[in-house]
Amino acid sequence: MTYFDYNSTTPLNRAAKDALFDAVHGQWANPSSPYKVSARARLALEKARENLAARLHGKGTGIVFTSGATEANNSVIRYLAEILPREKGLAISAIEHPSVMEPAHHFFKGRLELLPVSQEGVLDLNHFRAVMATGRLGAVSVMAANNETGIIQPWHRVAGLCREGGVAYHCDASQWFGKSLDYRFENCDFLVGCSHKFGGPKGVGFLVLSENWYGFRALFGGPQEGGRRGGTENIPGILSMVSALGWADRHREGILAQKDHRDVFEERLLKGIPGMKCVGKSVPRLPNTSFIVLPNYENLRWVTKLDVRGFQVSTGSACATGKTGRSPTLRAMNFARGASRRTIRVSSGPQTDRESWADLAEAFLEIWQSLKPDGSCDGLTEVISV
């Protein structure tokens, strides 16, 4: 098996496995209880918080551990809807993850602004500046990098403009951590990360708050997480997550090397499959991600045939699987409706080697030849606008 769906979820890396095993056996106590074994669990929790804060160049007092990015994103959007004045709205990019898009539509009915992206999938900063100039916004949500295309968004500039304008900025950086060198989100008011995107366990994540928003509350109940999220903390998951991020950061050269492997893979496919498109090839992308539009045949056929050959890829976002119609990302980038059924996302991990990428390219080409009815591509390709 050669796994190429790391943007969906990742296997536990070595440090995450070790930390999880140790914590399950040694840090099982409730950190809020009054006895010694609980005090040790509480100390381990706070050390993990300090470790994460140091990696993010921030303060541990602003970190809230969550069950993942979906909880964190939903909580932030709901909280903003409750505390912002009714005349102030929320602007989000048109390519946000469903865990931002859906609560935004639900909680900000009548005061939600969708920010367009270019045909290459990058936020239109000129349009954003024009919307900011109206004075209607109370908050903005723009992701760091898109989960389907891997295209990096101008989050640094968005964060700076929001800070200058006194507007709250929320950034879903689920795909960012473990794949980039830059963790300086100092102008971000709400920052979200997700463990299983960088080699940690599922069911755990984090939300980082700026000092301006320490009054935030995600879940009402007990006094856990500084009163910001009631409920007993998932100590093994948290310790494993923080260890996973440390391992990913120490092995960044592996993920950064994926860019060269990916680029060779894309050039091979572009030469061998006439009419194929690589989305975002001319703009900055995550080094591990390739989002392609095939000239013919539905993507599920490709996925199934690749799976038989031992390669796991996806058609796009796992969180959009089973939903009807195009994903918001494809719609925002003006994909033709038919083209959206021919997209494949390939995403690798830090230990994916050049040979695996080359083998995947050969599998694509073999399948392309097997699907063609007569060995020629006449009449099979289409002009696709991306």
Ligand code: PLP
Given for the second form:
Amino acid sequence: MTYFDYNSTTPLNRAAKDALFDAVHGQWANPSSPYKVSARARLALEKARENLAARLHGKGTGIVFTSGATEANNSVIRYLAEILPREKGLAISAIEHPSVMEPAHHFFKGRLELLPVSQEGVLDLNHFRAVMATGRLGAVSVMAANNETGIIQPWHRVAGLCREGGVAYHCDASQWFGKSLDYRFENCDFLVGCSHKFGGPKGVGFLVLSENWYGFRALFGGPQEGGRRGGTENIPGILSMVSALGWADRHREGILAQKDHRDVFEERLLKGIPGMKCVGKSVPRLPNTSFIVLPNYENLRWVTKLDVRGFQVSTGSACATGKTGRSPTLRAMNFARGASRRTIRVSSGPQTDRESWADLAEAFLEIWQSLKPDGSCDGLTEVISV
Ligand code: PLP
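Structure of the form predicted together with this ligand, given the form predicted alone:
Zooming out: every chain and molecule, the one shown earlier first.
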């Protein structure tokens, strides 16, 4: 099996596995209980918080551990809806993950602005500036990198403009950690990370608050997480997540090397499959992600045939798989409906090697040949607006 769906989820990395095993055995106690074994669990939890804060150049007091990015994103949007004056709205990019998009529509009905992206999938900064200038915004949410295309957003610029304008900035950086060298988050008011995207376990994540927003509350019902999120902490998950990020950061060269492997893979496919497109080739992208539009045949056919050959790839985001219709990201990028059904996302991990990428390219070409034994290529003439 050669796994190429790291943007969906990752296997546990070695440090995450060791930490999880140790914590399941050694740190099972409730950190809020009044005896020694619990005090040790509490200490381990606070050490993990400080360790994460140091990694992000932030303060431990601003970190809230959550059950993942979906919970963190939902909680932030709901909290902002409660706290902002009624006349202030929220602007989000039109390519946000559903865990931002859906709560934004729900909690900010009538005061939500969708920020457009270019056909290459990058936020339109001029439009954003114009929306900021209206003075109507209380908060902005723009992700760091898109989960489907891997396209990096100008989130540093957005964060700076928000800070200048006194508008709260929320950044879903779920696809950023472990794939980027740049951990400068100083202008983010709400920063979200997701463990299982960087080699940690599922069901755990974090939210980092700027000092302006220390009053944030997500879940009521207990004093945990400084009263911001009631509920017994998932200590094994948290310790494993923080170790996973440490491992990912120490192995950054592995993820950066993916760019070269990915580029060779794309060149091979572009030569061998006439009419194929690679999305976002001319803009900054995550080094591990290739988002392609095939000239023919529904993506699920390709995915199944690749799976039979031992390669796991996806049609887009896992959340969108099985849903009918275009994903909001593809719609925002003006993809024709037909093209949306021919997209494939390939995403690798820090230990994916050159040979695996080369084998994947060969598998694509083999399938292309088997699907079109006469070499003809129906559907090629369709205009793909990417
Ligand atoms: N945000 C982005 C950009 C994602 O890619 C994902 C993962 O699918 C999520 C949020 C949701 O993360 P979680 O599975 O931790 O809830």
